[in-house]
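Shown here is one chain on its own, the form predicted on its own, set out as structure tokens.
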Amino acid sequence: MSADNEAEAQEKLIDLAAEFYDQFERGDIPEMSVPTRTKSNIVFDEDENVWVYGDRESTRSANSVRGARKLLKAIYTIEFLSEQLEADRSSTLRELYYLSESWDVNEAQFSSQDESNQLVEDLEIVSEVTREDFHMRPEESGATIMGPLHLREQTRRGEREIHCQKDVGEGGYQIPNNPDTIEFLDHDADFVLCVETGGMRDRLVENGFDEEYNTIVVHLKGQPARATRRITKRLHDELDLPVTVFTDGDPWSYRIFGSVAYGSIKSAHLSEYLATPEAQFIGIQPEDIVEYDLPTDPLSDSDVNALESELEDPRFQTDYWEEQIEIQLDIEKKSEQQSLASHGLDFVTETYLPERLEAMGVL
């Protein structure tokens, strides 16, 4: 991040502060609105083909006590990351709600980190400018790369050039927490896979799918975060790369891909800058477990509430998923990227992964 982008961010925080005091000179109730973040206030961006928040609004005033603790704890939030980009330090989520600890007025505290968590979307969503940008940082997510890609990453310690196969071990090159701090230098890829679990990303590396498919191999780890997210869509938007997420076959895997694809409520207000509404889901689909009779464990309750909700959710109202959720309901089946390793353990990378890239049209 440039020192203009620092100071751009530290005045964006200040503004806000200001805005506080403005409102408590005019005699106005002081008050911050943000969208409210729900899957009811989730509208279609045509423009970016990606889901967004809406026009619905929450307010935290300060005509109740609730409200201004909430804009108290805001304004001690706005100090210590002005203060923070001052001193060009970083901090994670987790520091800074133990930081909260020793700030002098009680009530300025957090009670938990969900809280704080909270206040620093608002605070994205409100100044638009990223926590990144803050240097407030995710604990370490370990998500990695694994393919023919030469970058420069800029550190603390300096530029340094790194190859995503020649310059790395089996473990890849970890992902930092801001993947604009990357520059990519030159590439072989034909296409990014993006994986869920790290026994498949383990077995692709092994068999050397990367090198044979000139792939680059992104370790989601679960959840993708939101460095994970931006990076894949960094290696779409400007290397002209399909992306293709391969994840197990359930309800919350199906999640996973529409967080990469269409962006996740949580981050809604970042879509445009997290979301890859092009990238293209490879498996496990509901239809494969029956093709390829594949081991199963059955659907829980709660797993055949999230497949009808998901019935629900816009990011997967189309005749895809439609179609697919309904095959699973009906076979009350759900199935692990692992499980393909009843074929061999090298039916993935062999059979399934090839046949399913070409028929995408990938291949």
The other form holds:
Protein chains: 2
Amino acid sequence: MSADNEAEAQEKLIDLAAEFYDQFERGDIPEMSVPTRTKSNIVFDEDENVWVYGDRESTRSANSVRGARKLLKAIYTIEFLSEQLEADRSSTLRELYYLSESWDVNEAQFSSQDESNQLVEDLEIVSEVTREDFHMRPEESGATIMGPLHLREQTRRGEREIHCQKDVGEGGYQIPNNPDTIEFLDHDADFVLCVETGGMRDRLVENGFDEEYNTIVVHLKGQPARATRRITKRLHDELDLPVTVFTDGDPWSYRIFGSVAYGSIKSAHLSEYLATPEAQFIGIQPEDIVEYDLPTDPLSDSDVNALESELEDPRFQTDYWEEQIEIQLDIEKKSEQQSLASHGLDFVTETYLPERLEAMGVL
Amino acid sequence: MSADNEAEAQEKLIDLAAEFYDQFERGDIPEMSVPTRTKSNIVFDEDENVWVYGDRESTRSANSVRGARKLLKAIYTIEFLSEQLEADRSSTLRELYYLSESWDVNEAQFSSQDESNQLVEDLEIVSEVTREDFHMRPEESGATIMGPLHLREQTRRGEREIHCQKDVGEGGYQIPNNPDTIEFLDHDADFVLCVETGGMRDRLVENGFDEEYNTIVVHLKGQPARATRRITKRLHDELDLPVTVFTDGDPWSYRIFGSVAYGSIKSAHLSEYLATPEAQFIGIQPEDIVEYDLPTDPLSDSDVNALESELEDPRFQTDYWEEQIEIQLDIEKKSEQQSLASHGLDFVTETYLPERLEAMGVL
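Structure of the form predicted together with a further copy of the same chain, given the form predicted on its own:
Every chain and every other molecule in the complex is listed next, the one we just looked at coming first.
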């Protein structure tokens, strides 16, 4: 992130606080409005091709003691974040929660980490500055990359130039918490392949798939961290690479695809920053379970509920997903991506992925 | 891992299979004995200073259909592993489970992944070869290292020389699944600091603790993977570095320390390979909660049960742990390591860790 971003983030935070002063001055009761963050309040943005929040808003107003406390906490947090940016420091969401215990006004201290997490999200939405630009780090770390990509990372200790095949061990390149510190220097890639599980990621690397198919393999590590989604989007947008997503064949994994492609309900204000609407789902598709005769487990009740909930989720209301989900509800089975090993350890790299990528028009 | 290891692993596997033939030839019913893997069957090995399995054994014998099937599965697995070593391939435990579906005898196929996992552990114990030397990879990946350490990793794509501060981004060096592919070239470290949470690991790196105190910071990522414990032990044994462990102050985190220092019950056959008995616990100690006036949460019922269970665990029966656990049961509170932020973001690196490391004789 550039110093420009930091200065701008600081300015926008201070603008928020200034707005409270203006409201006081006008004789208004200070308040802050944020979009309602529920599934029923996300709408499709035709221009950006992502799902964003709709028009419904919740207002935090100082017209009640509870509302006034929320605004007080916001002011203290704004001050902390602004000082943090000034000093070029950063902190985790959990540290912010604990740090509030040192604040001089007891009423401004957070009573739970949920409260401080939510406030930071509110500030992100209202200020239109990302948490990363506030220098707030997540608890969970980003995942890894392996592929023909040469990059430069700006670290606190200076610049590091790293080739994500030649300069890393078998574990790959560890994505930093804020991937906007990365500049792409050069690459020899034809597409990006995001992989859900570590076992499959290791299989692709062992089989040399990234070398043979000029693929940047991004390990999602289950539900991907923001850093992982952000760098995936940047690989697509800046390097003009197709992005494909390879997960288990069950409703929880379709949500993983959804969070890469469409953004999540919790962070719909960040869809433009995190989502890659052009991302394509490789599989495991329900029809693959039948076609490739994969080992399966029966759907549990919660699997069925999750599939039915996806049918009603606006992000999954496409012909493709409706057909796949109907197939799965019909066959009542799910398969893991590693179940491809039932046809041998090379089946995934020699048969399944090439066939799917060709069908999708990526190869 | 060297080719020697691979040849030796293969030989030991084939010896196991040959033993079944010998039993047949002698007119004996084939059987395989493995130590009983429960808390009541681990004993302290005075020579190696680690906890290992005691004398109690369970026998898998072909004198029942169930037992005969277990041995059949063992034979098929031995053949697979031996071929895998021959071809210099590797696979995950989950792949092995699915791969068994391609075996020609239905009776040899695993009915659940628990069954294949347990068999591989049995084979480890009986053959005295580690899973890594069978080329079996875990699902979970190792964590990261940041510190003044220069190493060489032998990858499938050739050797990689990496300095764990100068050649890596802020995310650090990703530990490979089998850290015995690593050779330590040079270092400038005074001690190793293993850290439970990502938030604290990032705090130490941001504050430059690894540079200021010549520390190799190993991120444990919760309960550490085998790869993480193995490299920690090697840093201790080969570089003669003190190992310290910094976790949250609750019974689950003491188990994390325990698995680094004493080994786990599940893998007591590997204690000599994975455990670092000289590892010291930094904290958060229950007495620190009082002394540093840290923000706390009340102990839950399951916390209390876990503490009481630790008092009866042979690995925790030392004066130190009995005292600390008694303090915690008495104050009825626990604290996270990030709660040190209640005294400011630099308190952990400027005050807490230097004080604790001095008290422990590490600094």
